[in-house]
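The chain below stands alone and is given in structure tokens; this is the form predicted alone.
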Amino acid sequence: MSESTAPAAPSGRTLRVCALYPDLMNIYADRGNLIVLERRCAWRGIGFELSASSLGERLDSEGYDLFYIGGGQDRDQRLCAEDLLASKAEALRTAAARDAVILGVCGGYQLLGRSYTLGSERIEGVGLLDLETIREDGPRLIGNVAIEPAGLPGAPAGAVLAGFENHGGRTHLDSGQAPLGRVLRGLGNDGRGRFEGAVAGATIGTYLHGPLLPKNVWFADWLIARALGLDAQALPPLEDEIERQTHAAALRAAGV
């Protein structure tokens, strides 16, 4: 990513981010999403504070503007799911109710739903998204993917999210649950290639790895603005030529 000489955003603003289980839920370089948020804040003169909440640690529902949980292996996801319900679920629900941004990627996305079923085992989720995930028979859903977001008010016209999916679970949305977007290329939530991810207010889940935000810096800016209570257009523009090339390459990889 490239630096900018753009004027700073309104002074005195700080984005407070909490990463849930960063030691366990961090496959496919998902931690890179946090680096992108930090850099794009720094280039605009916005403060950035990053904290972590892992196993056995309580979660402050009021102390953060954005909560992030990445993807992990099944064993680690089980551990995190148990801890999430025991020590963090109520705080996360309180944060969602006040419209704090919550972003879950892959395993983190599944944990934001009601449950993840593997054979006879049912892993309970926090229930912020009305969906269930089931490890069904059949191949893993793997490949480059691009989606047209539908649940992000104020997103740039014609915006597309591109990334990489690799998941064995099939995620099924309830009839009233909005997807994050319509699949342009890829397999999406359940292998049928219709919809990907889910969104409810400022709670967002997606299977897009890669990591997601370096390939889609417009979405990083959307998250920053939403978390700070700003219009995305209020953020000073950055010199994003490298980022635009990265996004274009991700789209080409997906066949868009």
Given for the second form:
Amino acid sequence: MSESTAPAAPSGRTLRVCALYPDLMNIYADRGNLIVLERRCAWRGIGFELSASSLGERLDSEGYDLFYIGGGQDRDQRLCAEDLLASKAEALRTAAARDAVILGVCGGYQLLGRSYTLGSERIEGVGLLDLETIREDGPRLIGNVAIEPAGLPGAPAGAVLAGFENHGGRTHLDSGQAPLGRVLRGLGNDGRGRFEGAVAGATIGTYLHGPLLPKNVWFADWLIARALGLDAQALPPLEDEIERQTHAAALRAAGV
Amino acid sequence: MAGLLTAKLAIARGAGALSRLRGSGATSLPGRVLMQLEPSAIATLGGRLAEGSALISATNGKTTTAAMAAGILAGEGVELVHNPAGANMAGGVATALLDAASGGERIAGKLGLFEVDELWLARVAEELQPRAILLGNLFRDQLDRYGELEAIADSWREVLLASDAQAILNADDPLLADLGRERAGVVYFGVQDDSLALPGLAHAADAKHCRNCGAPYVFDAVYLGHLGRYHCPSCGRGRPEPDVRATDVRLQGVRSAAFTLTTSEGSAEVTLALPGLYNVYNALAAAALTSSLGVPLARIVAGLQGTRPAFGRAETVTLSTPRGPRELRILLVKNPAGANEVLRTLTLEDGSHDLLGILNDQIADGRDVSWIWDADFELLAGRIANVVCSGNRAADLAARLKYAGVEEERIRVVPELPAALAAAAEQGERGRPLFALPTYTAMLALRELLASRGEVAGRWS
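Since we've got the form predicted alone here, give me the form predicted together with its partner chain too.
Up next: the whole complex, starting with the chain shown before.
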């Protein structure tokens, strides 16, 4: 993102968000992520429009700055995966190609990859991230996590993401696929505690919920700026005392 | 063999006594020791109960429903073996049986009445071979411990398939109503009062799709979370007609609720000393269970009306503050559906409220505190005078309230509980009650603090 073209004052702009399957893919309080985006826009005088696209509904690839997909129960995730391929994958690819932000959390992250394999069943994903997820034997990966993200241009120096992971699937990244970050504490993509999430341009997937954005408001601001084509520094700062304590509590819970 | 069992019972009791000497509550430890020594202890001791056992499970309301059923049955003169509040895993059930057991294969009690943790129901049912199983509701709860709802529903289905117990099910919960479709003689309970209908499903509602065919249910009325009157437009499955019903429900703030109770015997007026629609559901569940055990309607009504708040559930305590006495009401919140009912009940009271919210992330609370974002704290925006946030995730709760629209200057973060209670008690108008909204371990900590201040009796009163 070039600084010279970034407008300085965001006020008067509107962030248009589309939540995919908010009625089904919402199991880990995904609503919290959307509320945080909405409030932090409103406090800055940035407009906020939230739309939804669920089963059987078409997706407008041009109409939104940010697409969000959360996690769901296995049964619901299966229904959504079929629908995603049938009626929304093409629009998401088009949106990704024009650099719209696409954020997938937990089940949503898995669906942004190539496939999710449960035993003999293989669920196809959108393929925006070069990775596959396999439900292997062994316990679910559950606990507090902290990661050091990379590949987020303009992120504050030393910024950390903290959250909670709870997934049965192990996600394996292709060698050319960048992770979202290095695991400081926690289990990460495949349970080995090395890397977490994946990022390709403005398409981001992560297992971190809890929810993610209330615990890491710097990342909410990064997403807002990126989705509006602004520099992260272009957003006026907010009174974030409570948010700083929330971030610190999540880091403490993860043992950082 | 009987002598050997007697010795094992003595050892387990001794372990409990030792643990109590060390100051622990020890509500499940003796039972756990006993099960180590005698793996079939629950089956063996439960077999001594002349009238068998009844099991109660649910995400929300187990303790209150069990207390109501116990009150009804005690009024009928039934001698009960009953586990204390919250000690609802196998160890707690075994402890209750151990406490009642005596020599010569005797047991003090005729009927076992046990609340059982959702994940322990299969094990306990297999041991006890109960005569009745009551399943009250199934909501999203502590995903890090319980996993997905569908998995619990599947395990409960197996429990019912393997048992010839009388099933008592909530007709308004589609996940549970489905469990009765494969058996005859199910007793269903439900609410029938569309004046209570909410504008739509709660955000955190689950079970929005038919388990039979996958089509979205059509809800003709939503009463609470995903509980309501529903049908599947695709395969035609709908809410079973309830045998035990509540009509003309009147919710009276945080103090009480009244309704007309109808069973196969007829109808009667009930006034509960407990608030909220969730307690009407608990009362219906207890009425359906005891009615299926043969208790007459008049006795059921008397038992329900005599039930006082269970441990930390709408319990009222008088606090001493430097400015004089102040009423504290403790409303346990532990998952989105339960929290929403507490919040909805609070909004029935006029004016603005002073709150003490206590959020912990211990194992019994759920390590993952994300659930607070599924609860509709937005209901309280504009209705909070002051709120003190406490517990080891105090700041998470403060952030939730801030983003729900509570002005930041009304929110204080005081993680340490004694300081938080003092701060909360001192703010606001003295004549107004203070409402404490603790998670499970926070509720235990709050009660211990109140006990040490002499404001409530001991932990397991």
